[in-house]
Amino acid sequence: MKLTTKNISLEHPARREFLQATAVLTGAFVIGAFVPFAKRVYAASAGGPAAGIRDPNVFLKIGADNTVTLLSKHFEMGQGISTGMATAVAEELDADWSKMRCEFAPNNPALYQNLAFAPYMVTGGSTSMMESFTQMREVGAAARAMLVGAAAAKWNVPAAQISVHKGVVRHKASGRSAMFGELAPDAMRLPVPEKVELKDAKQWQLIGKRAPRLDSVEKTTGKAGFALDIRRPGMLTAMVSRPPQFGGTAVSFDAAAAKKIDGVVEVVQIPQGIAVLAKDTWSAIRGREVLKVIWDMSKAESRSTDAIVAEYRQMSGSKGLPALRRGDAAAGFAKAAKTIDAEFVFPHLAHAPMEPLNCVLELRADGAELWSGSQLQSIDTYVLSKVLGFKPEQIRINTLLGGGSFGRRGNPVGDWVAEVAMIAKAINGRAPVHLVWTREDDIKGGFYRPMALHRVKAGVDSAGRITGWQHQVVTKSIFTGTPFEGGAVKEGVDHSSVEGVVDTPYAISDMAVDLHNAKSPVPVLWWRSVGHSHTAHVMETVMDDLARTAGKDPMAFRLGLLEGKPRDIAVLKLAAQKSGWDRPLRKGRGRGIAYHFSFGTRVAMVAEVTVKDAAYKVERIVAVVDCGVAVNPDVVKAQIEGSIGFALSSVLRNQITLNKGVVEQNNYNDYEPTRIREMPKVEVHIIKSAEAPSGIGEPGVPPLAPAISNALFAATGKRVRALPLTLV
């Protein structure tokens, strides 16, 4: 029996402002501030996200089989989330786990909003079970109550008298029972109750515990549904030739040779460069090979990677903008007995997900409808409306899985896309279009992490403590130009630039922090835990370096910092017991630690290494993560693990270089993910919490770097700064 649900507008006066923000110059969408997204996602970590609808007209069906399906308003690409937010739901429901099971909500944000980023439709920033887990089981409650109030008005019974267990109804006096498909036509008839009584912790059946996930059998059985996995009737594929350098544009082409291939049906030029569409992927692919285009590259990137490092480190040089003043930095130094000074460098990197992107556009008369593996519902509906002239609600997107993400399918500019509707556009509309994306493609052309220089000038006195921290941040804005940018974007500085530098939760009294905005055609993006992913590197291996300049323990040092911190203490101290932190190593293998907060999780990581001729090899990762209430603790620690894989190829080896402005790299071949050989044994410790829980898919990600700096360290007496680490 399917919940029928709620007709709410779509129209609503931030959607308005969003919708007249944004303009469509030369394919390229350039996006005014129009809501303070970063800091309503700082301010849900801290106070918890805003109220959300409870309705379960709204979030379950009910079938007649007993199945009890949520309708998620989070993508899954991954990390778990719709088995997270199905186990909330299912604790509350008293629901039988093996019943559960899981869909895609359609793209409705007066309905489905991300409660972080209200009032908008969008999956990221590690939100997604901090500001879902109260609604969920709130929802979860409000089921059950109706559900039980329709067994009463049914059995003639009070409601007290009910109970509910694994699907099943009872009133124990009388012997009745039912399951839940047999009550639910009624009890979704009744009202949604004002309040809803939740569990105490202590009576949590599904919360905490293990539980497989609800996307497991159909993934490994090759039934999950994918965008590449669409087909509709007439539909063609298409590949899109775009510029060998950035900010270049398409001046004239020549389709002749490409329509001699078989199954290459058309040719058109988009802003972006020249679409080639055909009735297979093969076709397009071998009829975009023999284009003949000519590109204007007089306002493209023609610098090669060195150039641009050696223009950062003049950057550095100078004055840049306050990102903070704490203290004075400055005078902090005349007290220290000692100072380091010490530069990164941080290439650009690709995020490389499994599956390349990719999006099926289907346009009739009254509107649009997408296939994808959609992160940002809301931007995606809105790139829609505006290429195509529909209202966004004539917009329709089914959500599927997705093969990975790491940040390329949220982008808040959303190109591709934005490609897909100019090709539909460009050919009327007479079939449905298929952009598919090789990872060449996105190697080659895409997104990219921003490559980044830091500064670090600091000092300590007699007795080890800090007097004095200068630093400097080089490196191009994400938010910049974006939806994103009126909350994360403060007279000119990018927080996601210093995150994690200007927020650190060790006590520096004196730290000053300048931030330079460099200027690149390269286009930026998020990447998995965004700034963190180098100001972690930076502040972790400075403070290994501080405590031995100081003459203390790298462990003992950071526990001196962190005074008041119970939670961070904690994560710290059963780090160190559980890498044995104070057991000697033989010659040639070191040990590390290093600790980050970001998302509102605290991550501890002791790394071990040997050494050997110049070359190393990660043996030993010990985590220790606090993010909460772990909701499935099983998918917490795949996670960890994950985030410990994804991180290590960029510091074995990955890194995105420039020749001339073109990208050298293409595919896995030269920008090689890490092999199952050379994961190291990794051991997942979480500290049991009754706290809110907190982002879980990004926090594994910036402390590994710094571990294994610190280690080799340790084994080599030698400091490598730039990622990746070489010790040649």
Contents of the next structure:
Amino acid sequence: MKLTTKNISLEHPARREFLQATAVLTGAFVIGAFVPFAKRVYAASAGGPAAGIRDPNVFLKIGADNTVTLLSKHFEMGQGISTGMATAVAEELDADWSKMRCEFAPNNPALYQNLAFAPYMVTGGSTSMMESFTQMREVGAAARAMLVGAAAAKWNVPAAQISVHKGVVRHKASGRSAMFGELAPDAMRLPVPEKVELKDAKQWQLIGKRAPRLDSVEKTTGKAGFALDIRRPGMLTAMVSRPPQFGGTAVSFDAAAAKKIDGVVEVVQIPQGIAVLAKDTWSAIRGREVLKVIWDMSKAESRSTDAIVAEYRQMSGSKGLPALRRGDAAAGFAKAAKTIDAEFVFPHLAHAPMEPLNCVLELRADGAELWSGSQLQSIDTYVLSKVLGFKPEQIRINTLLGGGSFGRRGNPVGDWVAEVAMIAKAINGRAPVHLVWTREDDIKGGFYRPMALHRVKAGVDSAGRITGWQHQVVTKSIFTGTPFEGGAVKEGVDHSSVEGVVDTPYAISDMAVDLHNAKSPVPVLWWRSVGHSHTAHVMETVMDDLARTAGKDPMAFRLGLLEGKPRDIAVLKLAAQKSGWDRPLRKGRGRGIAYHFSFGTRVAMVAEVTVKDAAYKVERIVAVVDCGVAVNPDVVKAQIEGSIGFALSSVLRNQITLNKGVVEQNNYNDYEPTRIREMPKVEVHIIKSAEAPSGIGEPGVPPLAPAISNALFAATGKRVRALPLTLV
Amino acid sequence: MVTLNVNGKNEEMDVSPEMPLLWALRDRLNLTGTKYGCGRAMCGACTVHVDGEAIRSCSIMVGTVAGGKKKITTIEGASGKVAAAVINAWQKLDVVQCGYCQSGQIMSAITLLSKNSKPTDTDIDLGMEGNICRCGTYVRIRQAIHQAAKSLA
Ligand code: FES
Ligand code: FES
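Write the structure block of the form predicted together with its partner chain for the protein whose form predicted alone appears above.
Whole complex next, starting from this chain.
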């Protein structure tokens, strides 16, 4: 299948070839102060999938200074997963939290695959804690057992008499004790226990408590290492001039003026556009500014946003693919006492992480080394090996902290990694290349949350029960044409296009959902919470409209549709209680509820808004979350607060629009993220739970917009259905 | 040759006086704690101090601050009571998420607290207006500034 994006055409491999290309071991690598137990590492992973590898030698380095460093298979983009995984390890290891450290694991999917996306090395889908919680605890428990074993042998006492507490291994009867660092070399020579016993939740010392983030110090002193901070000897900075419309290509270019700029070294053509290489960033920026390029736009997107919406609207009236058929939606709708018929339009959205995309690539005769903040090391390995003609095991990836991502740093076609590879190839690897995108490149660069149009017809009977629900979704598929297609797309229905609708927790017995796959050269991508970023808004505002149509309180109406779902009910009820749902509000204020289930996690939000003429302000958000065991409650809280701050700007104003195919937005002036003055007061309540941990990076996004929309309706009696929400 | 006084040291470099200070700091002095976010004075990721005043280094030319008289301070050189209180509060409350905007946030917060030792929420909103955090850490930024103010009182 050929996947064409604005910047690159990549032949996507058959799934099997992709697996072979990515699941190989990338050669021996030495693990720090630990004995390089390469043999055991291979033995543990050779015979098939590495599911649940718990060999401490793969994941931990215990230093002579007693530090315990986790080699994190997950990328840290702010979500706090390094702290989370380290907590799980430290809990079972009975480690001293102040001695825990974190580094990123090398790109070796055989060892560091995401067990939820096996065999890929992937951070995404809010799966990290869910998939690694047991594994990381087992790693900790295995390491503990091995340290105890080493102490027992050394002291010649039974292992059962040895205790471990905060990084100290002790034999009470003989009064002997040792720190981890001293025992580690012996411990790591012991066999990894076949079976380990994990603590009962009641014994947890760290899980469920506040553990300070492992990255706070480096990130408050300017020392944190992002890809943009990488400096290699002789490195050149590259900026790419890309076609002004998606799908365009460069015909020719004139580099004379660019080459006159001090610091500009070279100008080369690559499939994605024209690259200017310079000795520093500023020279690269100026060189690109004066570069002249002739573009061929014959195959490019040339429509404007209005025309695309009109086309989507037309599609919504035709027959789509059956994404869900339950009961008889049409008959149910026909027998309703009262009905609503609503259309929703959602714009393209850019992720706009604070650190623009960038990475450094160094070519050598026998391979290539990449420095990048990336969610998909497996993809990057594959893309680099294809473009450069190396075997996957010749590609070394140094994962660095990401200055935000929200999905953008996880691209199944590896757009920016492909660019840097093409540039390095074009200059024959003469110098390390630092590809840097400016903010303008980022805003205009595509891979947006896809536009979507929904049309819902739903009705209630005289008792206030939903009798029928007919739902049309028009959007462009994210997963089609990617290596993840097999798991996500069934008979043309990309689950991510309809998630949050087809799997709604509400009891709707007669429901039909149709999907219409839109086509466009505008490349799209998962954007924090993916399909839920639009479906939750539709479901939860329609829910409110139906409640009012039926003359019911929106909270009571929802509770009535969740019978037999105690976890969902508990979340809503706590939200009602904490928000003072029944307390009246001053005039000009409105309160709205929204509830959504995504990534295994349940989140309810109650928004309070004030309205003055056409302006509104979100004053307060009360959020209740059930994400199973909250490994680090403070990180969970931070993710909900952050999701609100992140998503609020797309409620207030953000949208990417096209004018004859050209993106109209440029930078933070016309694609402005939330500012501090706009940030509401936020209260987060976490349901205490013994269930397995579920996602937390994304589930805070979906309920925000509908909670605000419902609050605006409560305040004004006006229903705004299109996002961003503007009262006019 | 241009002389810049950065973090208490005079640094000589061969750059055009028109180069934005941000790139001189990052690409010439390797002071990478100061970040690029927009290049157009809209996000504050590049905030440094010039004689104690928070400025956007992406939008000021090297020539404007050259000569060694103007004292430039970056996150790497942030020191003193106020800076320590701010950084400490930031760590205590785990304000950071991705961390990319935080050098700039901290530099702006230091200036704010140096001028106003007891800022209200509104003062904070005004003083921090120019610093975007895409991760949305604003709730904790407010809390941390209050906490730093308290610890300085
Ligand atoms: S980079 Fe200077 S304000 Fe954004
Ligand atoms: S912490 Fe990520 S942008 Fe502020």
